[in-house]
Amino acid sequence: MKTRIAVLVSGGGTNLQALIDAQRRGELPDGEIVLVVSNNPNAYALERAKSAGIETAVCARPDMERKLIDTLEAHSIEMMILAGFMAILSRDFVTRWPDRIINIHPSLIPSFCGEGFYGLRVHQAALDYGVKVTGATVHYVNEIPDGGRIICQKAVDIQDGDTPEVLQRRVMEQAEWLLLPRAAQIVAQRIRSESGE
């Protein structure tokens, strides 16, 4: 049996699409995306999931985490991927699934990460600081924003004249969309082997 994966989203779902495409190409042999959950009922990512034939759910405030736990347990979810999920999960939540929740962050952690660093803010901070290299990181999720153990990273060069929007696109294309499926397979394989599959 493949590891049952839920992807948690809040927005457009470009990283979700990268995961769906990788799954179609056979690059996620030990896992299967069976559910996409959003805290935003208007997230375009939900449309991407429906187009791919993946079940969807919305778990919004109030009581988002309670709804999320009930939904995940009802679908026997073994692993979660946060792909642009704009909510910080509590310690109580993440300790229910130790080393089974992963997140993608658009910088080379520990740079430009933690609370308040998301979306274009991350890329603006990198440009403001003048770094020459940025990238993306996939890490395990714990109670500290962007604080879990790193699974993999990929560097991306910053070019003269980059805007936050241009840099965001390059980081997605050259790092995020490659790293996230790779990390998903690594973790899905580990979970599957731990369960004796």
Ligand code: GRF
The other form holds:
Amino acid sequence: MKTRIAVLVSGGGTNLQALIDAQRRGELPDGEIVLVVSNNPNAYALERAKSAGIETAVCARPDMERKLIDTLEAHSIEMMILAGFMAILSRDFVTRWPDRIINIHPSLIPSFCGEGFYGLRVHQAALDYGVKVTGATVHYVNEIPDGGRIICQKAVDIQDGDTPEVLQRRVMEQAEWLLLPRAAQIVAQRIRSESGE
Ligand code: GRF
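Since we've got the form predicted alone here, give me the form predicted in complex with this ligand too.
What follows is the entire complex, opening with the chain shown before.
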């Protein structure tokens, strides 16, 4: 048996693509992405999922969480990966799946994270501060935004003349796309071993 994974997205889905590619290469042996859910019906990530033959669903406001819970339960989802999912999940939602939801954040937590730090704002904040190293973090999701236990991190150098856009791309290429599939396998394997298989 493989851990049944749903990937939650809102946008372009390059991290979803990295997961799909890793799965194809056999790098996610203990998990299977069975569903991609978006809160945005126009997310390009949905096209990526369809091209890969993965079932998709849209759960948008109002009542997004109710729709999400129904959809996840209908697909017997055991683990969720937030891959550029731009909505904050409530305490009630996240406590239903303790240590079963992971998120990727484009900085080295605890720097440049928490409420208001998303997208290019994270990279802008790193450049404004003047740090010389940034990176990405995969962590468990709890009720505190970007506050759950860290699973893995990877550092990326900042270079002179970086713009938020250039830095965002480097962090994705050198950290996010490698880290997220690795973390997905670690958690999928843990869930399998806890279920006694
Ligand atoms: C990534 O930078 C991720 O770290 C952040 O949102 C962005 C999503 O990009 N949480 P994509 O949709 O995976 O291309």
